[in-house]
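Take a look at this one chain, the form predicted alone, written out in structure tokens.
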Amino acid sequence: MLDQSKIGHKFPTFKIDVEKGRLKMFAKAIGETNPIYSDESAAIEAGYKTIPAPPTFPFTIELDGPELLPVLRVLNMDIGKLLHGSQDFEYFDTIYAGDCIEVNCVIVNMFSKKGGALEFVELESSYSNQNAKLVAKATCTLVYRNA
């Protein structure tokens, strides 16, 4: 059983710079063909200050943290028993190329199903830009198989 006392655990905060090339590559990877995500002049013509981040981009920011999946270490989890259950996003403002995004992540909930055979860990991440403005939140649910 996972250690329920870790609910509320806050992972170390980190910052990353959002680069145009990374946004273009992400848009291409998800099949996004709207030119606002790959052509700065198209983005400006559409009313953006520069290239905006495509939807779900904040997920990739987590991958650049100081430690990949730090929840594994904190909860002593075997990656072979872990599944990505779901990911939800809330957007409060646009993330742009050139922004510096600060990430704060916390374990907000843990529960089990099927008599403890499956455990669920909910992580909430918040993303703030260089002006300390909250631009997005994400909730990730991980599924851990005990059997």
Contents of the next structure:
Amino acid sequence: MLDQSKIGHKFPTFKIDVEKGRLKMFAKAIGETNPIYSDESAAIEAGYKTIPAPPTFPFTIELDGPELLPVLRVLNMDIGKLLHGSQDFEYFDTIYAGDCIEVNCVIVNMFSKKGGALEFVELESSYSNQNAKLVAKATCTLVYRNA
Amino acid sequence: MTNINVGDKLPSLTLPAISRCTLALFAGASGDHNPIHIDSDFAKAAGMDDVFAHGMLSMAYLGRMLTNWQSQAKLRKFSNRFLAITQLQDVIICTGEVVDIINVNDESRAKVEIFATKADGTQTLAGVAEVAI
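Please supply the corresponding structure for the form predicted together with the partner chain (the preceding block corresponds to the form predicted alone).
Below, the chain from earlier opens the complete complex, with every other chain and molecule after it.
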């Protein structure tokens, strides 16, 4: 049983530079063919300031923190038993190449199903840019297989 | 104003079969270095048959479908549940349909149901997005 007293645990804040080369590599890895995600002039022509980060990129910003999935350590979980249950994003502005994004993440809920065979951990993250503008929020539900 | 109506289908997106190379590239590009997606020995020791695809890879494919349809600057919400594991060699098909037109903070939005489905019909991701119109 995971330690329920960790509900409310706040992870240390960190900042990540969104690099143009990384966005191009991400676009290539997901087979993205729309040039706005890899070519700055195409992005500007389409009305963007420069290359935008694609919709799921906040999750990558999160993974680039000082520790991969710090929740594993905090809840003493084995990465091999972890599954991704759900993922929600809400967007308030665009994240661009060149931005520096501050990430804040909290464990907001934990619960179990199937008599404890599966445990769920909900994480809420917020992402703000270098102008202190909140650009996105995310909720991630992780599933832990105790069986 | 864009002409978007309930019942509109989004242009679907069919992906190439998932390969080990796809997963290695995505692990590096996305920062998800969980060995369960790239190291067969680790995956088997963890009780899986083999490495399997990152859920966030398929979510990124759904994102491609959404932003192919409407500009990303109009995307307000994007969420999904991960329903089934995507295995090596699976072909993922992304589909979506406008199910409602809603008003949020004086902004009209299309509510879109989105799905990632394997060629055999198994749904792997199911979710919803809101796009300003």
